[in-house]
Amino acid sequence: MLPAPPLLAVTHADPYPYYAALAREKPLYRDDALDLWIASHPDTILAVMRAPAARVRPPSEPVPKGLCGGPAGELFGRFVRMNDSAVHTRLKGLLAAFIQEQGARACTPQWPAMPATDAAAVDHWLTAAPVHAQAAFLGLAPALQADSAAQIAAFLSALPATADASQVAAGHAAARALQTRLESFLLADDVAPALRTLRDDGARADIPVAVLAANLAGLLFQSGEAGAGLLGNTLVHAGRRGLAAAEASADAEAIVGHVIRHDPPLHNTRRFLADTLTVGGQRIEAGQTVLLVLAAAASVQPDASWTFGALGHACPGQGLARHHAASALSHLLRAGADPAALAFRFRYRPLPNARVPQFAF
């Protein structure tokens, strides 16, 4: 049975005959039992992402209420990809240019020690993994590397509105943990060269060190859960096919390649609106959210890699996100998991966005 409405296809086990039918038969329309308006077909998602009106974060809730008040929620509310501010195509394009130039001096991350059998040990080295990894590129040490990734998974717990007071708190301590880091490891005298760039950029645009070490933190919030669905989704399709450890090892590149583009970890994303738009000559008014089903979007654009987005928000790391799923995977299978025994039985963690397989359940 295909899944709908477009929330519940996320965690279905084969959605994609259904986002196909999505986009070719409703490129845009209203669901009142949802109170969204969903885009589906990449010409009213460009549409969409292309008006001013339309917000990555609600006008009225720039930062999810939960955090406001605290650390958590002033990091939030500094980064990038959360934000259309004047500041927003200035601060992209610095990052860009240093993911770029940092490139080439990347490091080797100090993965995460993991019993490669254990179910459960895999679903919490799905999501560390990613952030051991951004931060490894960033040129944090190893001991650093693993406090990041449990500072990131604090505040990601402190996120939802359903968040109870202790993990608000975590996530609190998480955030001011983090700024404090980056912002020391940015002024550093000894700073990695492309860090120095960044930090001398910021000055001449006049964004604030402040600022640039929260979008460092944002680098590894980012790569936290699309990474755990892109690996995830990696291992499963490495498992499905039947591939030795070695073979899945050797061609790890081409399965990460094949999963974005079949299997992508990210299915969709909102927009909120601050003004009317008329798109494909329906009217959506002011105060309204688009859901923008970007896993519709690829089964009419296979290879434009719709899970990193579109246009300003485009992920800037995105060559970064295969390459380091690429070696995680090539890490775990030489740690000994058996993704064939990981394939046979999984489900979906229950999330409205991201497609993250789950082992231990």
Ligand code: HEM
Second form
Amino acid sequence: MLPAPPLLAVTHADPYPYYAALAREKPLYRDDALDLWIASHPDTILAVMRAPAARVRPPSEPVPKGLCGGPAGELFGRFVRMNDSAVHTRLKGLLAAFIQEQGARACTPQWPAMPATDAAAVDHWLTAAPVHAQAAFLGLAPALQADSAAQIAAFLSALPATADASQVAAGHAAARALQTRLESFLLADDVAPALRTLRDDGARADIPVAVLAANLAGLLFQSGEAGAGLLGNTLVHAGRRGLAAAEASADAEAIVGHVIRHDPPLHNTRRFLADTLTVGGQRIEAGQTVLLVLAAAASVQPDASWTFGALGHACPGQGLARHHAASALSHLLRAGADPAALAFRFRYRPLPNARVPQFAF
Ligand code: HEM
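Compare with the form predicted alone: the form predicted in complex with the named molecule:
Expanding to the full complex; the earlier chain stays at the top.
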């Protein structure tokens, strides 16, 4: 049975035949029940992404309503991922240069301890590890890496419209702590060379330190859910192939590459139209939302890394995400996790865009 509509495909056991059929037969259509346009072929996705009218946030709601007027809203509104316009382009260039300069020095992350390897412990580790790795990459001390992972989790929990008052309050507190920590980190006298470059180039480009610091928190934020999905899907794949620990560790980068092509962690992203747009002869009205089904585009172009997006907002963390997932897989295997047992019983977290396995339920 095919997992239509597309939002259900993210958590379906095998959505890939459906995605291939979607891209082939319905490259762009309107789903009235979902009140969404769906773009699933590389050509239609790129046409939407290229259009200046297609924005990464709804023009009437640049920050989720529930977070407005507090630190979490302020942090969210500063993320490069959530902005279009000239500031986005300048900031994106600085962040990409920072990742490259820092990447030339960074080594394998010190992974957090794994006291147990049962399903619940693996679930917990999957969620925390990508943010730990990213915090280590920034150069934060180990205790601050753990704090940052917990704060990103609290921030993420405050984002959905369904978040309750205590989740929103915790999200604001976490955002305030992240902003303060990263600002003082960036302003420290003994700041690492790549961060100093970021600070100096930011000053020259007229980008306030508060915005640069928010975007360092943004790198932590971006690495979380999708990173958990990449690592989790890699574990499942290793388990299904019955790979022995030594074999999987030796081949970790290749396994991660295979998973990115054939069972990617992020299936969808969205664009919000500020103006009418015509794609392939179909007119999409201003105010409409277009779901870009990256996982369907990957069925047409499996080697194009569609799960990391494309064009102006493409992910600048792709190389790091691959490297961290491979290193995390080896660490999990060394710690004694059993991929075959994990792959035998799991489901997917009920998320709209990310495919993240959950082993304990
Ligand atoms: C498996 C892990 C990851 C996946 C699948 C992923 C995927 C994506 C995708 C699809 C986008 C574009 C969204 C859109 O166009 O609507 C994106 C943007 C972004 N990602 Fe990643 N990402 C991952 C890990 C990371 C990591 C580790 C970092 C940090 C270095 C990062 C930093 C960013 C940033 C800053 C943006 C915003 C770029 C912009 O708006 O111009 N990502 N990511």
